[in-house]
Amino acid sequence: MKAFKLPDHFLLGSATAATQIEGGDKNNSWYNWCEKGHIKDRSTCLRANDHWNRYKEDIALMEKLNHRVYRMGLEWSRIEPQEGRFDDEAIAHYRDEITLLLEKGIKPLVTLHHFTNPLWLERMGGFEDKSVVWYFERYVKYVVERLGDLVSEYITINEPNVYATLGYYFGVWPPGVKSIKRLLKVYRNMALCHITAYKLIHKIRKDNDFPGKTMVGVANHVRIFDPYNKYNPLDILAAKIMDYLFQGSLTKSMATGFLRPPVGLGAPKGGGRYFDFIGINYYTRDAIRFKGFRNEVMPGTPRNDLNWEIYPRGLYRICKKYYRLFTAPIWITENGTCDGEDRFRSRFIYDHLYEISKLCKEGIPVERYYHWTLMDNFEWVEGESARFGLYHVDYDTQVRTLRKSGRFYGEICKRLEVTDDMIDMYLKD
């Protein structure tokens, strides 16, 4: 291992999502799929983390590590809970949290949809349903000219590649349908959302002259897909299109306007260039088989309590590809990993700080680092078991403790470095 220096003007801070921590919101599709036993541990995002009622204690946690940024989510469930009306205490306290980010000098990136729908929505098709686009774009009409003093970061949309395929193509997310003709719809859909929400947050913010430089982008989820075995032509061949249809298609569609099969065709919303910033999740690889079309993990490698390969160099590859498709400063939206025991996320956030360390001295404009994520929280259908947090969180006391991960990448979030030092303390057993 050795000791690496990030840029003067990086950036670091954590993400999270609004479902996953705030808790006490029955108007939302995840609560209802919580309802039906879905959760792997029987636990519900009902609980979570209590944020919605404890932010004040956790921004102060993110103030203790050296946050400069920090990506939260907004559930429209409670901004919008039935539909066409809009709750303004349930904004107002978005902008109580907001404000208090501001003023302990974390920049918030604020996303838009992550992942849950209001009940009303969902009842009507949610994404399936062409009109999404229509009450997508209210929506974020009405959030942006109430907070547009305070942000001017947005992500539109949260890995939509990893919303549809798990909800309509495996079944196992909220609405749990396993059809590929629905799942085509949805990503069309999200893709339309996009492109109109991009247009529409870049005009009222302008109209308004609120103040800072508008950015607005997709949470991308990619993950690198190789064949499981590199020699054989059609391993080879099934990783080249799984890369394109779970996130190649998608991902220059809602960044064109230009809609590529199977996403559609054309460009009903207008070509255009609809990102101001490359926004990549990035969490694993998978190993392509071409035999049963299959995703395994590469033999021998490094797994997390997920089973997820730990690949550090992933991270590397992916911004390299990206950066050449769409020159673009490059945001870290999420990167992480599942360690309960907070055996190896130290050495985790090194290596992944490292290739990014990488691609700075290369020119590659990598600007933002949010770890996923800042505590324990509702993960899912892995519920409350699967565990990211640089915070440890007891559930039923709502204690959270840090852990050592969390003072190492605290003092890295303050000094934009490791040093031989940290390396010792942190890294060395």
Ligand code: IFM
Given for the second form:
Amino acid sequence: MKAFKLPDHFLLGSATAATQIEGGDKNNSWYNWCEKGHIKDRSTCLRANDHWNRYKEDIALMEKLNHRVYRMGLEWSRIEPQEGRFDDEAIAHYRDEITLLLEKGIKPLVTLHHFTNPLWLERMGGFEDKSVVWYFERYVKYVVERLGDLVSEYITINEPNVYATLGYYFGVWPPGVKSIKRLLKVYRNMALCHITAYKLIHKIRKDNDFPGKTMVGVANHVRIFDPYNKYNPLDILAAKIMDYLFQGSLTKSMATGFLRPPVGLGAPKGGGRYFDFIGINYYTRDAIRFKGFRNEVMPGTPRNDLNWEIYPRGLYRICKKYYRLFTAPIWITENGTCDGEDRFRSRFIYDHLYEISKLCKEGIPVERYYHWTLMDNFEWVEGESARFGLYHVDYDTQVRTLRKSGRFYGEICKRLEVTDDMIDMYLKD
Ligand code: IFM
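Return one more block: the form predicted together with the named molecule, after the form predicted alone shown previously.
Below: every chain and molecule of the assembly, starting with the one above.
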């Protein structure tokens, strides 16, 4: 392990999502999913981290870790609890939270949609029905008109491919559908929602002369798909197909407005450049077999608690590839690992940031890193048992305790480097 530095302008912080931390909301699609008994450990997002009431305490946790940036989500179902009825108190609450972040010198990046829908929207068909484009536009308008003076940076949609495939192909997330036809409708509508929101956010901020450079993008969940057997041409082909179907076609459709099959065809909202940064959520690699079109874990590789391969080099490969495709600043909008005992998180952070430092040296403009995640939180169907946090959370008492890896990360946020002393202190035992 070698010491390394990140560029002086590099910004580090963490990322969370509303439903995973806020608690207390019974009006979203995931609350219902929890109630139906789909969560492995039977926990519920109704509890989560009680962040809605504890956001001040949680911002102090970020401050302690020297965050310069923070990616946070808004809960649509709180802001528009019934179709067409917006809750001014909810948006005022988010204003207070964002104002406090700004006072502490932490720049917010706001996610407008992160996996959950208001129940009224879910009942109307959610992202499967094309009316969602209109509903999403109206919601985004309400939000950006009220927060746009404070927030200049937005993610329209988090991981649309994950939302769509788990909810409409594997059927393990709400609404629990298994249909390729319905999955493709969701893909298409998500692309149209993004493009509509992208244009709208720029327009509202420009018309109102809101301060700061407007930056809008998608948090793309990008995986490495490698052939299980690199000498088998069929495995190689299968890996390429998987890559295109899971991420390639959708990402390009959203970025350019030109829908690629199977997402769609043509440019229904006009062709253009619908991103100001390349948002990358990176976690792992899949080993693809042609036989059965299966994804497996590469044999003999290190794994996290969820059996995901830990493959830092993948981040380097993805950034190179996406920069070649889109030529824009890269923001790592999520990267982290599930490690309940905090055995390998420090090394994970070191290895991934080391890859980023190499990219920066090569002139690839990776500008930001948002660690997933600030504190253990509600990890969707895994519930409370999968722990990704820099802080450990005791859900019964809501006590947050800094992990050693959190201390390490806090030092990196402050110093923008990993020194030999830090290697001795955090990475050797
Ligand atoms: O917790 C999720 C997050 O909501 C989206 N990206 C992946 C994370 C870890 O699974």
